[in-house]
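Given as structure tokens, the chain that follows is alone and in the form predicted on its own.
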Amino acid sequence: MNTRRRERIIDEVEAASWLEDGMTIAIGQPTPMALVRQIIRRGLKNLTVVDAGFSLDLLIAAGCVRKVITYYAGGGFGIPVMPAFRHAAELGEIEIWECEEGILCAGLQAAAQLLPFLPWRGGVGTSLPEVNPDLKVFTDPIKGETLLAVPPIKPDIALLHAATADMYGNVQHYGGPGWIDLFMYRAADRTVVQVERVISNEQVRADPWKTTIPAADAIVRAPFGAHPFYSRGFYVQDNEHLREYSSLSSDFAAGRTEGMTMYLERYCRRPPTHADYLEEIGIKRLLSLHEY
């Protein structure tokens, strides 16, 4: 009998590959840039995305997307809506799931437990049950209140970014997770998290507590994984970037599609690897980004 723990490392390129044409893909904060950049390289179609904001956008930019399930579709730096999010909404070529933050954890928590639905107060005297069929105006059996029905929300799959973890998918986050990220590894089939730094089995045992995932699916080893965006305890979030992102995003939106068929060619979809796409960023430009 073999008693030996299964090791759970494997890179981003063996990670995708796990991703098919149509499947349900939950995305985590801060996002796992590396993991959604090869959803881009594989050239994946018709996806369900569990997602918010820049890498949202990148998604349907790129073509990935058949349906959004998000609370979130702005950007920041006075973009209220990210805008190829805007335009594809508006050409009615993605589908999209009307909620907030807390129909969705609603949702990802019924999945989690198997259960047909579970009870929300929020949204309740709103147009959501108009604008989102899905969502059931009942009267609650035992007090009588009114509430919303809130179905499961079931991913196949969750990317997730955090700081650390061992071989046999042990994370640990610095500061804790990312506020939706539990929701989402309870509710996916399998969870895939990219981490700054693989750490011995000892160092996690050493504090226990610290554990918020425990054995994930698969760990992926990615510094600087979540660039553009910010990673606590490793690097802040680089405004510049996204902010050359968000104007070709509107351009694009605008029809000039030259500078964002760039992007995604330069930063997506020709570097094969992580590390190549950490080649075409500059250790200049990535260090610093330091904390502190």
The other form holds:
Amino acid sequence: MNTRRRERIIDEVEAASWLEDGMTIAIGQPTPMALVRQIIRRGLKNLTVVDAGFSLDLLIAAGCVRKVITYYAGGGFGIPVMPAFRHAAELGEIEIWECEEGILCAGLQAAAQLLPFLPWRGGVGTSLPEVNPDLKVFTDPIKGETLLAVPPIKPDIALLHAATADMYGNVQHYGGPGWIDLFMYRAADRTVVQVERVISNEQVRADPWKTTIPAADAIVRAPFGAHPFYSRGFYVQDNEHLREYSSLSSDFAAGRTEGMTMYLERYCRRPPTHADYLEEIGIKRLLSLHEY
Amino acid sequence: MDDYSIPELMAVCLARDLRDGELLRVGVATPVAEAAVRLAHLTHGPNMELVFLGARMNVAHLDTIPMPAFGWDSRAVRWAESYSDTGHRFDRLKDWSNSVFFIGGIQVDPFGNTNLIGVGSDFRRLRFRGPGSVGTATLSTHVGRYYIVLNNHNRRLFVEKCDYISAYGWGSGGADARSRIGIPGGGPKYCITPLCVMDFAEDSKRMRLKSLHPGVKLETVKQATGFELLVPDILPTTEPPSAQELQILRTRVDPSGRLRRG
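Please supply the coordinates for the form predicted together with its partner chain, as a counterpart to the form predicted on its own shown previously.
Below, the chain from earlier opens the complete complex, with every other chain and molecule after it.
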């Protein structure tokens, strides 16, 4: 009989093999970019993604996305709206499950707690229930107040980025567990967390109160894995890289796709592994992203 | 002192309206609001709490509180005393009457309803797809008051009716526009643009001019607004920044000159 505890460390290529066309995938923030790039490299299709910002835009540009559950697709550096998102939305190429941060949290929480819905007040009086008919305006049976019923948002898998984890999937963040990440973890069937460093189980046990995600299904070792975004305690956002993306993708909405294609080829499709991506970025750039 | 930029004027104007002890929530891509809360904190708000994307801080003791180069700079956390990511993003909403928020929009209507969703009659094929609601539906529902802060003032922005509403202001009007559908927060107080400051009439909650920025003509504002603005009998000029306000703004809040680059 096997009495050995299962180890949960896999590489990002294997993690991507957990994903299938048509799945619902929640993507946390700081963004698990090493995993996002693997999705693009694998060329997954018809995904429903719970995501915002840059990674959402890349996945749409790469043709991976059918439906978007999002509260925000704002750009940065002079781009008010992410270009691929905007283009696909205006052409009707993607379905948008329009929501908002509070509504998204309520939906993920409903899924986590096996509830048919959770009530939420933010959004009452707005157009959100009109453009998203899954959000039902209802009268609460206790006090008769007008509220929104938010149905469960249930990801098949949550992909997250964190500071550290041990080989058994105990995840510890530095400086907070990310934006909506714990909601995604609680709601998803499975959770894969890419981490800057794998630490010993003894280190986890030394401070178990710091464990933010107990028993993630898989851990992917990915130093600089959130690049070009920040990872608290490790590196800051690479603005130069994000500006490069902004300039390459700025005329995407006008139908000029060359810049975006160039970006996707160079940084997402061509490097077979995360390590190859980091080589493409270059050690000098990576080491310049320190905070102090 | 007439050597100031319009964003500087807007930041100073907002800062003056913020009161000590308030909790000021600032989102992404709102440099005028980012500057305003820092300025108020340094000039008259030692007990204010500043919340930038969840990072809550009191930094009135610092010589400088520089604005980040971009709204979601995680380095803001270095000044934080707590971070909302550790719990529910929107816990303790019951206490948000002491919170103040700043909101933008791609459309604003006469009752301060705002739209970040998009422009166009067919939601599936929008003429312009906006960035999305972020957290504004929840924030605008619960904060004690908020300010609509806009970088432009034109007829595409100020419309008779928003194509979509992502944050409910004063609905279709009336002092009870919020209470009658059970929305607890105090709603939009002012709308500030590069041309003027507007408030909402006490009874109708329709947008009303409050002051014109120095050198701006009433006719210019009317021409740039796609609906009829209420105009009070006495229409003052927005008080320009004082030398002291500008000095604090430029040396302790915005040394890199983000608000001066326009």
